[in-house]
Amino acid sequence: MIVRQLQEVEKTTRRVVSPDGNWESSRLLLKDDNMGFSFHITTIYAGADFNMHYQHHLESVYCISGEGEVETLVDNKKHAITPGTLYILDQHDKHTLRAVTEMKMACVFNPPLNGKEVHNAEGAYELS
């Protein structure tokens, strides 16, 4: 059995902050748990609006707290986040995320992080 505190892993290596300034993830559940999947405990900032397309990774992102949207870029549809809002880029989807207030995020990766992972240039995360 695998028992992780939320506020000690804060305090390690697990939590990662992103060098653009958006967002600080705590990554609770990582490659090498060997569960097939990590999870993440991620903070987005208030103002923040960048695009992301993970090409290698599906994820599903609940919302726990605060207020944004996500527009998918090849439609161009806004969806409001809210508490209580879970989207699931099934698609690999080229996105925008955008928090109109701090938004506290539960977000769920396959395959798995190994950890350090940060976005690069296309707003991906690297298969390690």
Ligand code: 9YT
The other form holds:
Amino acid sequence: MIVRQLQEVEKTTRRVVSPDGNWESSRLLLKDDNMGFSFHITTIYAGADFNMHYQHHLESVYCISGEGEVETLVDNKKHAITPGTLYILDQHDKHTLRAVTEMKMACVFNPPLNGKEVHNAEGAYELS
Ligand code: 9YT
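Please could you give me the other form, the form predicted in complex with the named molecule, since above is the form predicted on its own?
Okay, now the whole complex, with that chain kicking things off.
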């Protein structure tokens, strides 16, 4: 069994701050743990408004705290995000995430991230 503590992970290189200034993510569980998925606690900063398109990954995002919205760009549907909301990018959906307040999210990626990824120009992560 592996046991990790968010407060400890935040002090290591597993905490990645996005160069675009929109988010930071503490990646508690990664590819080299061999679980088939990765698990992160991500903070989306208040006022962030940015596009993502995970062409190579599936992601589920659970809102622990904060408020915002996610919009799918294929149909321009907007979904409110409040504590308790889970959105599931099962179609590699191109989307916009907006944070009204700072949001704390629990994120799961399949395939797992190796830990160093930040978004490329399309808002995707490359496969490692
Ligand atoms: C919700 C979302 O995808 N935010 C971007 C960061 C990502 N969750 C990550 O790398 O942990």
